[in-house]
Amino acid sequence: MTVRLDGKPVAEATDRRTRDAIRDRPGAPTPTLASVHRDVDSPFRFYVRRQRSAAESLGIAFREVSLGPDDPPAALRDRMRSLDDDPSVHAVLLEHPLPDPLDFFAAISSVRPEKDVDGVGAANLGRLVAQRPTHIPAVARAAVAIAQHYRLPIEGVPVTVVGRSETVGLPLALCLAARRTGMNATVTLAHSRTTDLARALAGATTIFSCVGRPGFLDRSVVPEGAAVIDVGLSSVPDPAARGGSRAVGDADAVSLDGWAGALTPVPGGVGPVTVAELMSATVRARDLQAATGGSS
């Protein structure tokens, strides 16, 4: 039997801690998150709506900052600079990937590390490598939080991360291998060009997949009994679904049912926990800036 690793109870536990953190500082400024995105119909629009809903439910102020679909790089730089200079904004999130000629990495790296709430700028990624993180990417934190909530084996055992993006796969591998209690995993990093994926996954107790390819993992490559935390998110056509498409992950849930030891659903797995972790990090960003005199 494959155990379903729902994200809802994990997100609810994180939200309780976030509410406590806000309540414990009644005189502090309201934590404020600014979410910057292009004003076009894209999957990120759904993510923005979830961010707003979560923020409002927790007492976090939310600002939506739209970029025109044809805005030049200078417009993006100006918006990021303005948010970085605004003492009432504690956390800044930028949609990614961005189309050319917009440079996501340069734009987010221009924001001070304390405000780069998703931890994907140059300074924060460097601090993560040095095992002294300020902020860690929310998706990576969410994947780890699910594994810890369901008490999946990590410490000292073989796990595999499938995917090597600088915003998800690589930070996740670094988190799992970190020298701290509960981590210390023996990490294998595979990706879409791994020539023998089954061999790379062999022996893994838990597999974290963040490739973004529907059906990439099935029972032909996943070891029997392994837990799969599916971070991938893609859209596939489905005439029966609202809007004519539905969200799927990297894992072929039908193939892995009864084969994998445990599996996160898509949607309903990593997604809600990612939003909860982002809200938690926004409160932490406020507190970091207050401690250094950078908050209003």
Ligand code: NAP
Given for the second form:
Amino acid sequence: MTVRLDGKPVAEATDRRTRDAIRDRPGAPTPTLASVHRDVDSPFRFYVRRQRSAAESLGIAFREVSLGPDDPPAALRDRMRSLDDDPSVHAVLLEHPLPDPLDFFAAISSVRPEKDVDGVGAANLGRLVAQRPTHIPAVARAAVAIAQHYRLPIEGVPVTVVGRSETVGLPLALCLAARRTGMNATVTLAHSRTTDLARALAGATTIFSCVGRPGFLDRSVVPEGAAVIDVGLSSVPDPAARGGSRAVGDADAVSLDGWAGALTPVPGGVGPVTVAELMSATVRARDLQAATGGSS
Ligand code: NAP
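Could you drop in the structure for the form predicted together with this ligand? We only have the form predicted alone so far.
The complete assembly is shown below, putting the previous chain first.
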């Protein structure tokens, strides 16, 4: 039997802690998250809607900052600078990837690390490598939170992360390999140049898939009994679905059913936990700035 690793109870537990953290500081400024995104239809827009509704339900102020479809790099730079300078904004999230000539990494790295709430700027990634992070990407925290909630073996055992982007797979691999109780995993990092994926996955007790290719992981490569945390999120056409498309993960759920030991569903797995982790990090960002005198 393949156990379904539902994200909902994990997200609810994170939200409870976030509410407590807000309640514990009644006189503190309202935690405020600014989400910067292009004013075009993109998968990120769906994520922004989820951010807004999560923020509103938790008492976090949410500001959308739109970039025009033809905004030049200087306009992005100015927006990031003004959010960085604004003491009422505690957390800044920037859509990625951004099209050329906009430089996502340069833009997010221009924000102070306490406000880079998704931990993807140069300072926070460097701190993650040095194991002194300010913020860790919400998606990496979410994948780890699910593994911990369902008590999947991590400590000392072989796990494989598939996908090595600087915003998802690589930080997740660093988290899993960190010298920290509950982590200390023996991590294999696979990617598009991996010559034998089945071999990279063989022996893994847990597989974290961060690729973005629908149905890519099936029983031809996943070892029997392994747990699969499906971080991948793609949209596929489906005339029967509202809006004509539906969200799918990297895992071929039909092939893995009865084969994998456990699997996160898509939707309803890593996605809701990522949003909950982002909200939690926003409150932490406010508290960090209050502690360093950088908040209003
Ligand atoms: P990305 O930048 O496109 O990176 C994809 C990674 O997959 C790359 O490292 C790539 O390898 C690797 N890859 C591509 N084809 C492969 C193959 N055939 N075999 C092995 N590895 C392969 O994407 P991303 O931004 O990291 O996002 C990854 C997925 O996570 C996407 O589906 C995204 O939507 C999803 N995501 C989900 C959440 C959530 O909350 N659930 C949050 C963020 C992202 P190379 O490095 O060699 O190119």
